[in-house]
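Here we start with a single chain on its own, the form predicted on its own, put down as structure tokens.
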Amino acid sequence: MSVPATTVTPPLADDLDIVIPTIRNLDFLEQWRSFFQPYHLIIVQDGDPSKTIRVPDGFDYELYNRNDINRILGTKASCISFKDSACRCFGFLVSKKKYIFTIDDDCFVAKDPSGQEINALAQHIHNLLTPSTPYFFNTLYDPYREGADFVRGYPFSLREGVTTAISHGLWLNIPDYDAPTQLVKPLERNSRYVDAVLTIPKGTLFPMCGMNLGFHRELIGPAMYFGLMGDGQPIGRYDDMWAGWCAKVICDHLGLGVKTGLPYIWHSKASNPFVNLKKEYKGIYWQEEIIPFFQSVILPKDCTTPQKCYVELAKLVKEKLGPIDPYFGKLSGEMVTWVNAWNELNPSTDVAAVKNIDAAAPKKK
């Protein structure tokens, strides 16, 4: 019987964290295990902090719930949601990986077309460490993966491409739609495998999903804060929207690449339509507004760094999105503390941490 002659390390094993909020027992992970068990977890308990969430033998894993939220941050815990899968932003605060994956706990292993199962982990570091090209667009879409490359026209001048900081990766069976579109079409799954990643050009927004999502924590951390939502808001269901289109913006302004399209996860539970609708029906409304504001942003040259921009952005929330309604001044408050509790737990990263948005504006002469 051969024996190999090296023992194969997973990529990044020691360099990743794999991110679970939930409120239930993670018997999910026993599917994931051949794939996550090389990965440091942490899991974020949403709800009650009593109750115990069972962890599958064999993981090696951190579990956080409301009390040590409230332990760790003090005062800025009001900046992490509750009863809401936006928690899992804590998770990112608290992780000293340089890349994150985060994953639902109603996500499975998926199959290919050919019937192969999908190791979604390693496509996004796949992504991840492969550059990304927002700047001129690819026909034949990732220039980086096996079989392709840029194709005749594409300027050499861009073909190194920038780094990748998000890979967004999609799902088979439950489509993630907003309520209406779950009313109309109830019993909608999604079949079509498509063998493609595609870099996000500068300049477009995109709806992003955090149930299969992979980023730089180093270099975009800071602005993947997923806002206010659940318990006590007017909104919910738009945390990782939120954080898609902050983050977006930033990438773009900073020169950072954002992917999407595989990897693949089954995603197995579709939830409630009509609760859906209830926490939905603001955001639905108010995205119309959103949307424009985010496609019109202009950061100054000096924001240098994910957190400055942050702040910025933040500012920019109180002052064109405030009038929509009071949650936006809340929230852009809370955005300056989820900036300054970054800085706090992880002081190389940058060290100037903002007191409040108004000490942030430059002042009127």
Contents of the next structure:
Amino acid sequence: MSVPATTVTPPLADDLDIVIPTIRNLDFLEQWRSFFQPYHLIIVQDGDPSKTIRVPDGFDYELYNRNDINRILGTKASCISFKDSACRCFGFLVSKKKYIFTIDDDCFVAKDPSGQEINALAQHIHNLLTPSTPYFFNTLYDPYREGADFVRGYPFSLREGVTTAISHGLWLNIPDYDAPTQLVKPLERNSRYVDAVLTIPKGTLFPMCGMNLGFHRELIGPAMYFGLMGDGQPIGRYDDMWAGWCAKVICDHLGLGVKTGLPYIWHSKASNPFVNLKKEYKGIYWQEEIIPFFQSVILPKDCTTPQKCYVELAKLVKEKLGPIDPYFGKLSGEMVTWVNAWNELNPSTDVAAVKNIDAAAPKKK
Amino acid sequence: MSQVTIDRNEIDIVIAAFRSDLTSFLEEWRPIISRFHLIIVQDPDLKEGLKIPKGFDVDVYTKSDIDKLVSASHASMFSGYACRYFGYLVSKRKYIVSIDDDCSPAKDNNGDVVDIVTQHITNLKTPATPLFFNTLYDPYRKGSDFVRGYPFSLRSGVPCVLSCGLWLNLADFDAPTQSLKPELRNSRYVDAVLTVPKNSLMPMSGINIAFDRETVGPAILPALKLAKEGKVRWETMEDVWCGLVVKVVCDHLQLGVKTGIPYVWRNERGSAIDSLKKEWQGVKLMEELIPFFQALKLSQDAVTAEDCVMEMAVAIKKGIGSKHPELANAAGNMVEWVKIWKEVGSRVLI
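Now show me the form predicted together with its partner chain, since the one above was the form predicted on its own.
Full assembly next; the chain just shown is listed first.
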């Protein structure tokens, strides 16, 4: 095998952080070594901070436990969930890179139908660095993939596409089902490799799963808040869903694209469906009202940054979802806290701190 | 999910014939389509009689049949690729499966021949999910389901009335694209079918489709005729126009459109560069069509496919049709189509 004359740098090696929430250990990184080692890792340790998480040798990483989160954010630490993988968004907050790839610690390297190992990170990078096409559906899926293109009838003015903000990957083996479905179909495994990446059209919401996800931190990071879940909260396993609904509405508003499909990872661990049911229970009812809310959100034209969009969204959450349960009022407040924390830790981006929305004069309809 | 029954009494296979000798085409498809009733509509410009092998349950329609049923002033609606719509008109069955006569059966990733009829009918007989995107694609497929975060109230879906299949080998690219990349062939078999979300328009390709004729037949219509309309797909937009119309209708009536499998194998035919020299008007038109159709809203009074088409025809004539005579003509054709549809429908003996 010939060797390149100069070292080949993996794409975005200096522009991308890999964020991993964990409570156990990071043994799974051994399998990912050849794909991940060139990149910087941000480990967010959930649960007991006195426990030591062992990171395999040879990885360049920073690790944050709950004590670190409290120290860095002070009172704003209230927005970061405890005892839930939602804490991963702390990693998004402290990263200084342009792109994020986040993966769960029970996700392993999958193989494509030819038996080749899938470099999920490389695929996410490709998805993020090629445009999306949210304004008209391309029946041959991602036209920027090798071997594909726009089909007959696709307007030429739309063929430049828009910048991709989110790349949502999928999972072979244990599918991301909710608790009721897991209880009814405990043995179902996803064995269908669908060789496609496609843009989710503008105006369409989707259930975003956080276990295999890439995004453009500068363009959409402020909207990738994973909400209040876990310890002391009435709901769990809706962190990524919440971030996905918020982020999609904002992407649609800002003219950014969201892709879904490849890459696949191999999801190895089936969580306990009874435990899941308790966590999701309220969410299953609430989502019936949450979805119509997000589908009807219209953001004002002057919301030109993700931060402005997110603050506006927080206001609407309080106003429209608040009546469902006090949780939403609390969540709304923490959404604002999150944006303030974001701006504090990323001062070059948006402007002045946002006041608590209770203090702001409410807009009467 | 329960097995879908493929009942031959519910299905018509409609083929538009652009060449007289259909022997090789029909022999290739025999294992898949011979048990179904075929409607073959001969291109009115084709002078020779059709050669059809034995063993098919087939009705052939020619120019004289078209002339008998529709007035002379409207016979041109059924010229070229649009002659297949005559087949949709005279069909008495619930489902139509229609493919171009330059397609062969494809093979899936396992090497098995794709049974387009079974897959299309399965697509049509299982619900569509246009109101929220399922990341595992069609949740009704074996081995799949709705994912976490999918609202339960939306899991019964809506009826699927249109199934748009895809093509291996010669994909349905436009002439500029294929001319620029003459070697480009589609070799990627994507093992998925998914619902096109509500309010998203898509470019429907007539090469490989199936639909619920009873519900949405009036909206699967021949309307747009380009000035230099030809006999290769690069020289027509009739199906793309039809797709925009039917998607607006479906979104309004809470019906679903699926896209993806089944695949056909599309054989080499024609020259993209020659077509490009001849026909580019269609490509230009799309620039205006998309924003227009995207913004089109139908009234609450439009409760059937016919109602929707009539309202759309008025809007098109008033709006975009006022700038483009071919679009005003298309609107006129839409009105005429609904009229003919109703007339023919009323003649059917149950």
